[in-house]
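For reference, the chain that follows is the form predicted on its own, supplied as structure tokens.
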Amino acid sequence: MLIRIAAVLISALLSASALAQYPNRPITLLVPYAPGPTDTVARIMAQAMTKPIGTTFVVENRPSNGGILAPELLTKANPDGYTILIHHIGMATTPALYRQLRFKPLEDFEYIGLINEVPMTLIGRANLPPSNLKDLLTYIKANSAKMSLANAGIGAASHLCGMLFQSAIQVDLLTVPYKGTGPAMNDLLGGQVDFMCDQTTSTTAQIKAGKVKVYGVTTLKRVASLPEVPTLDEQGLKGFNIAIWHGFYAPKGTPKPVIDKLSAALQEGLKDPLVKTRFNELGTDPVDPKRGTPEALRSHLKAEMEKWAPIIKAAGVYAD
């Protein structure tokens, strides 16, 4: 009996010592997509959080359709704070999209905090005839059987925006899913597809370079980095509003002191002037550091799940 008690005490002391020393090696940051918008946000924040957390981050891309592989891997990771995940709005939509999902967003993770909210833009290939949204809508209705709408895969931000756009204009289009934003953008630039809706983090540079046509911003306010581009709402698609957000997650059971350290590092990173500069260049902004908390992320995730479930159900879109 005494030996058992001593073993428990020693284990507790060792655990306390490990927590006090956390982190003492690099932290793996899982990214659920190939290089693209989410990967860019991950690398910016990894750099900004290195000093406040006291170690480096190793970014590991684990792409898959819908970005579901990385969260699955996180559920199997050791809950010691050395493996975390970045994910976007897809964390809120996968339960409605996938009949068989091997994780539950509101039950299987610990939450670290929100990172940013990213507007999106509706863009077309450079030689698409319409030059504004009004003409685009007329063109789409006259050529709907021939128009192709690209996205980065089922459940991706571009897929969600595309669904909302089709619902708003009441037209069904040929959608072309890709394995990531990069391949979709490449085919749009090459003229193999007609248009797509994607985050400003991946479209701003192409818009400014004149490589694509832009038809509007998806949020209710214009984007500071693209002030001349009107919103879809102000052009007649009243109430059209979608922004893509990112958050950090940890495995279920990660000790609270570890989560607190990660959240504190995130909040410090969000204050970094370089982060704001880099994000602004991409057409986004970091959230207020007060939202870089576990409570803020969980609350936002829950609200987004409740928002998107009926939209996805009405669209009748499912992934196996």
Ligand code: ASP
Contents of the next structure:
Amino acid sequence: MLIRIAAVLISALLSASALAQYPNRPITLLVPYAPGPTDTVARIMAQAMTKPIGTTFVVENRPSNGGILAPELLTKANPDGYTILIHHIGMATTPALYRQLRFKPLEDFEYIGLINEVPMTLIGRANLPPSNLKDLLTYIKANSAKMSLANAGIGAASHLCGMLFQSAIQVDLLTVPYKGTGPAMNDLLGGQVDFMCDQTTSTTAQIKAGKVKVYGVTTLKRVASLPEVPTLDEQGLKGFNIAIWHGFYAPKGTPKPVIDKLSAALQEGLKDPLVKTRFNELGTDPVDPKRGTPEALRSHLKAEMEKWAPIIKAAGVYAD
Ligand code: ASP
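Having gone through the form predicted on its own, I am curious about the other one (the form predicted in complex with the ligand); can you provide its structure?
Let us now look at the entire complex, which starts with that chain.
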């Protein structure tokens, strides 16, 4: 009995000292897509959080169809604060899209905080004939059998946006899944696919350089970095409104003091003027640092799950 008590005490002391020393080695940051917009947000934040947390981050891209592998990997990681995940709106939409999902977004994780909100744009290859949404819709109706819409697989934001676009214009298009919109963008630039939705984080520079055509912004408000680009809503696709958001997650059971340290580092990062400048150049905004908390992320996730489930159900899209 005494030995057992001593063992429990020693392990408590050990874990208390491990906690006090946390972090004393690099933190792995899982990214559910190939290098692209989510990866860019991850790397900007990893850099901004390095000083406040006191260690570096190793970004690990674990792409899969729709980004569902990385959260599953997080459920199997040690809950010691040395593995965390960035994910976006896909965390909220995949439960409605997949009949079988190996994680439960509201039960299987600890929540660190929200990072940013970012609109998407509907873009096309530079030599796609139509130059505005009206002409694009006419062109799609005449050529729908030949046209291809890229995305990052079922569960990705690009998929959700493309699905809503097809349902808004009542046309079924050939969709081409990639491991992220980064590789999809390469093919769009090369003219191998016709169009796609992607976060302004990736599209702003390409639009400004004239390397892609832009047909509209997916939120109800225009984007400050692209003021001349109209929204899809104002061009007639009434109510078209998707804003992507990112958050950081940790494995379930990660001790609260560790989550608090990660969350505090996130809030410091969100206050960093360099983050604001860099995000703004990319057409996105860091959230108010007050939302870089576990409560804010979990409640936003829950609200987004409740918002999107009926919309996805009505669209009748499922994956196994
Ligand atoms: N955000 C993803 C990426 O970084 C793609 C997506 O959600 O469509 O590639």
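Numbering follows the first chain given and starts at 1. As the structure is a prediction and not an experimental result, all values here were calculated from the model. The term rigid core refers to the most C-alpha atoms you can superpose between the two forms while keeping them within 1.5 Å.
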Requested in this report: Having superposed the rigid core, state how many Å the Cα of Pro310 shifts between the two forms.
Outcome: 2.4
